[in-house]
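Single chain ahead, by itself, as structure tokens, in the form predicted alone.
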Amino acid sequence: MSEAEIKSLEAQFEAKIANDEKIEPKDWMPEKYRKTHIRQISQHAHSEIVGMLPEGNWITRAPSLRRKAALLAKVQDEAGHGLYLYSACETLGISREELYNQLHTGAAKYSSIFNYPTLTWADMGAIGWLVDGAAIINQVPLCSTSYGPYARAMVRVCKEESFHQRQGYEIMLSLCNGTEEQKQMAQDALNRWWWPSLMMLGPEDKDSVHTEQSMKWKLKRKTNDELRQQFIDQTVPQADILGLTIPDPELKWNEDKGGYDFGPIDWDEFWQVVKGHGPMNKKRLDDRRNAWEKGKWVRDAAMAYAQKQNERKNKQAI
């Protein structure tokens, strides 16, 4: 392809982005655009799959049958989200096997938030309220992202994440309306999950190497700092309703900007977790690899069954 032809295709691509038209799998796209989307969509998919682990071990320990059923449904939703996103990622020319291999070898990243332990039942409420709440703020703009398969997958993901957030908040509300010990358990969960939830929205804009390009290609519609401010402004009033205290002594309403000022985030902790040195990094990856290896017989059986069904259909066609 000549240089003139490449420039013409680049111009058409940029025009589509500027007009808010969707880029589809068979459309020409810059290689950097393709690789950027593989990185982001796969990280999102990995986060959904690894995100099942901190909650999965609470399904059998949930305090009632209703809570067990709701938590099981949530974990199933997260598995589905991962499958939607892996499928969207495959349209960019990368295989599912390669994506899994990147996760299992530690070559690919997933959200830092899933490398923290879930110590009590209140953590299930805090994760739903805070973690899924932050995820919704980050993901709703992705429903209008420039890459068509990703945008369409996000519509259903966001609807289900909204249910997860309400489920988590309802758990926290029940605890706060219970005994003093239960309310203290809710406060403890908030204390432990507040700062990691702010970190999961990504590094500060000045330290983010991907934000500028992602904004240009309309992969992102808001910067990390804008999303973080939105999350804080939305969540503080919810904590007030619960009667819980946000663990930030510097939190203060700023009338001039119409939002809350907040204290410094420990970015050293964030980068330690991202680099694989969080409290649960090793266990999360070990659990994920073990699940993959132990589930091999199920995948093999499913493939054998599908092959037999195809053979049967072919014989009937003859």
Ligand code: BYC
Contents of the next structure:
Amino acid sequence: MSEAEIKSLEAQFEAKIANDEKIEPKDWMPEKYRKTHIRQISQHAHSEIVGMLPEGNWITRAPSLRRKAALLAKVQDEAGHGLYLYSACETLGISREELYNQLHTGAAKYSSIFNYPTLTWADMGAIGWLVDGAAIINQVPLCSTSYGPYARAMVRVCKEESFHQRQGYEIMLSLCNGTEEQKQMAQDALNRWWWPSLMMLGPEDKDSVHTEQSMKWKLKRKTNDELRQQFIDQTVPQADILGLTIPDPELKWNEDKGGYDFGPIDWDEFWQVVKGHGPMNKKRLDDRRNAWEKGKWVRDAAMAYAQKQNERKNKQAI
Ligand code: BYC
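Which structure goes with the form predicted in complex with the ligand, now that we have seen the form predicted alone?
Up next: the whole complex, starting with the chain shown before.
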């Protein structure tokens, strides 16, 4: 392709972004746009399926049939989110096998938040309330992201996330209206999940290497710090209703900015977890690899079945 042709394609691409039109898989796009999307969408997909593990840990120990059914449905939704996102990512010209391979070899990242252990039932409440709460704030803007397949996947994901957040908050509400011991359990879960939930929204804008470019491409519609502030402002009143204390002595309403000021985040801890040294990193990856290896016979059986069906169809056609 000549330089002039590339310039013209670039101009058309930029015009689409400026007009808030979607970029579709067969449209021309800069290579860096494609690679950045593969990075973010695949990290997102991996986070969904790794995110099933901490909660999967409690399905067999849910305190009632109703709680078990809701938790099971939530974890199944997360598998579904992974599938929509892997499919969206494949439209950018990378295979599912390669994406899984990147996860299993540790080459790809997934969200830091899933490298913490789930120690008590209250953690199911705290994850739904805080982690899914932060996820909604992060993901609603992604419904209007510039890449069509990602934006469309996010619409459905967000509808389901909102049920997830409510089921978590309802668990917290029940515990906080229960015995003193149950309320303590809820407070302990909030203490452990609060700071990792703030970290989940990514490094501070000054340290975020991708935000500037991703905002220009309308891949990201809000910066990490904007999302974090929104999450804090929304969540503090919810903690008040529960009668729980946010574990941040510096948390204070700031009238001038119309939001809460908050204490320093331990970014060393964040980077340690991102680099693979969090409390559960090793177990999460071992569990994913194990599921992949043990699931081989299911994949083989499904392929053999599909092949037989095809052969039968072809015979009928003759
Ligand atoms: N954990 O330049 P930055 C869910 C990495 S699923 C690990 O700000 P970006 C749920 C980042 O990748 C939750 N790594 O990056 C599921 C980059 O490294 P690379 C997942 C992180 O992309 C089940 C470097 O740090 N949600 O909610 O502009 C149950 C610099 O960061 C993290 C999504 O994936 C992290 N927390 O912004 C319940 C949403 N943060 O790639 C709930 C989609 C940053 O250069 N993703 N890094 O090696 C996004 O919105 C953005 O990718 C982020 C980060 C805001 C997360």
